[in-house]
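For reference, the chain that follows is the form predicted alone, supplied as structure tokens.
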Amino acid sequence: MPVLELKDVAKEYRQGRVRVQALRGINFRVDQGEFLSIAGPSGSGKTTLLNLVGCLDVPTEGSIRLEGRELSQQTKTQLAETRREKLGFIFQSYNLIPVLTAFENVAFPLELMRHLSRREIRERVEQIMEEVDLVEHMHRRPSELSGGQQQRTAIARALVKEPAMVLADEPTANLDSDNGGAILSLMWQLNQEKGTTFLFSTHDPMVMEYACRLVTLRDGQITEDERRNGHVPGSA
């Protein structure tokens, strides 16, 4: 069973008496483990397929599928369900709480899901920040930290839970090369180690360049799906 499942997805939205076509009869499915990009120009789409599949709004027409869950027909307190218990979110911005250190920000997702306890928290939060390297930095605010340091939290944060699938929009976009590329090879890692998947949304040749699968959009289709070795960390 696939971990996403797309069959004939369209989007509409009106703008005035105006209908705009978002997306048109969409059809991809992303199994476990898969680091993946969406790519293409501004107004292609990406935006839109990602709010689908992040819970964020519902498709006109078509299915969506998590896990064999149909996402099209829930309610917006399933919808809000689904995504707190089975998606983790990288944004650009990084969108952490100003007034919580890096592991309370961490450690947030985990509080809103009520069925750990105190010690199973405080492990788990332990256990991904060691791994994303922020053990001597758990305790200090997003103000304190470099841009990279706060991406690096986002991604803890994101994946802390174990969720299905790790949405990451525009993730190195506020990142120099250097960091951008020390974010790519983490998550790259992660991927290899956890077979956690990953789906991105990017303009950055760099994300493509990692990618194992590059989905191109299109006019709200898709123009390729084109499967690759990708980039491993290190290499030329």
The other form holds:
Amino acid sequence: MPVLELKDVAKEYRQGRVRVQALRGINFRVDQGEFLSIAGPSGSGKTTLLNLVGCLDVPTEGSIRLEGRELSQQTKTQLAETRREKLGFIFQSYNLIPVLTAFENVAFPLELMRHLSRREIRERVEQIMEEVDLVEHMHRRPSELSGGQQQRTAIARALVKEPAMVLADEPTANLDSDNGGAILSLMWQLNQEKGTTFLFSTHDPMVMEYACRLVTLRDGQITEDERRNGHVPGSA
Amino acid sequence: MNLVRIALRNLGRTKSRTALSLVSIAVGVMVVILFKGVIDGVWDQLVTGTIRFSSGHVRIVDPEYLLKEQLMSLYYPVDADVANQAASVSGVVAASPRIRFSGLISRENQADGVMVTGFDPRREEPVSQMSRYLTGRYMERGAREAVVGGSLLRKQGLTVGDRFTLVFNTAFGSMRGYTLEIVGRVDSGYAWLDEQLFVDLGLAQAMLEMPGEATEVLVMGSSQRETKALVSALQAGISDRGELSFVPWHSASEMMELMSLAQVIYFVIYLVVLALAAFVVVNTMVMIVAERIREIGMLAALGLSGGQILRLFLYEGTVLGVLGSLVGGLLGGVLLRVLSTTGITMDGMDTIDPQYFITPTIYPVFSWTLLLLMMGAGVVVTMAAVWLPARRAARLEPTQALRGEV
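Please give the corresponding structure for the form predicted in complex with the partner chain, as opposed to the form predicted alone shown earlier.
Shown next: the complete complex, the earlier chain at its head.
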């Protein structure tokens, strides 16, 4: 069973009196463990697609299934629950909660899930912090961390609940190339080790280089869906 | 739990703004506590004075007397024995028959108008407790003696032990003069009392040719809250005396009725003062929501429901409300406690009609109930003020919020 399946998905917006067809006839599926990048110029529909897949919005037409569950008919509360239980998000500008420490930021999604004990939460957070190499800094607040450290915290937060899929919107856009490369390398490594499915929206050639599948959008339609070997860190 | 933690820490993000909100709520709660305490003090004084000196819990009069009371007519008396009958009615603690009339104090070439009340000190004491303000002694039964208000004594240049002549009209309209000895003085702070003259009821009946009669009977029950039942009991117990009016204390004067209405208006004013204080909180919360749009989007992306986002902002508002109300309640409570002992002397209060029983010094009423009620109101009004911006945050579309669009 695919992790994600989109059939004839369309999304139309109204901007004042003008109707904008952001996506039309989108069909594709994502399998478990894919490291997939959605590329395309500005206005091609990347962010809209990511929003639909991330349960932040619903399609005007078509069907989106996440782990076999139909999303297009879900209520707002059900969509919030799906985001809480099934999805991890990584944003361009990190979007950490500024008043919480790195540790607390990572623990936050687990606390929302409510079925874990404090000890389990602590163990899982400590483990993921070790994996993203932030143990030394985990009791600092975001303002006391560098951009790269903040994005690693965001990655830990996305992965700590072992989601069905991690959605990353331009995750390297605010980082210099060294930090961007390090972050991509980390996500690649986690994808390989844990088999977590990653779906990126990007214009960054480096991200595309890492992707083992590149879906290109133009004017709201898929123009190319290329499967590749992807980049193995250190092999370039 | 984590939402409460975030809410608490969020308050520390802009300390000056949080402090401003706290100060505004604290000042609002403090002002309302002090204001309500003073109003309660005025109300308490008005009610206590009216009941004890003018109306009792219930006043029994002839219906015609009620219509012509301003004239202090002696033509519509009630049988003084009505007081004995009333005293035997269940729920009655005391009943005092009185004769109220006007006269002139005549000294040398001068004659000044004066109000006179004739009562039996023994029966009057449980009603008015006038002995608290009395220097000297009460008048003896039937003796040509008087107790005089301190202000009146000053105006007349008289003192205890002096004699003066009281000129008055009898119930039959003939003019008479009695020379009375001053045996006591009353200094209560109430102009109504301090400018009056008091004689024994038996003497008044003889002077006015009204044997066995009174112009009114004041009845005291166990509590002013029981007045309605007391009126019913008196009506049932004194049904053989012809037509009588049983006037409850709250109908004793226009001021009482106005004050009852004013209590409702003041309640609205308290809420308005608190709402004005909460306006600063609304402003703060609107700014906070606008500043944290992307954060709200991120929280929604993490899976927080609209209800949880609403709660997050409500918690912030509640903490502001609780802390502000605590500080305001503490300051207001301490100030009110002090003022309730020292009193507040206000210029111009002595120009208010003496029948309204308001003294120049008002003693605000301190009560824990008032304190807790106003602190609770502070919290509720703040939460209500926070509700709209919080709901706005909760209703934002996650995609819209992530783009930073309000």
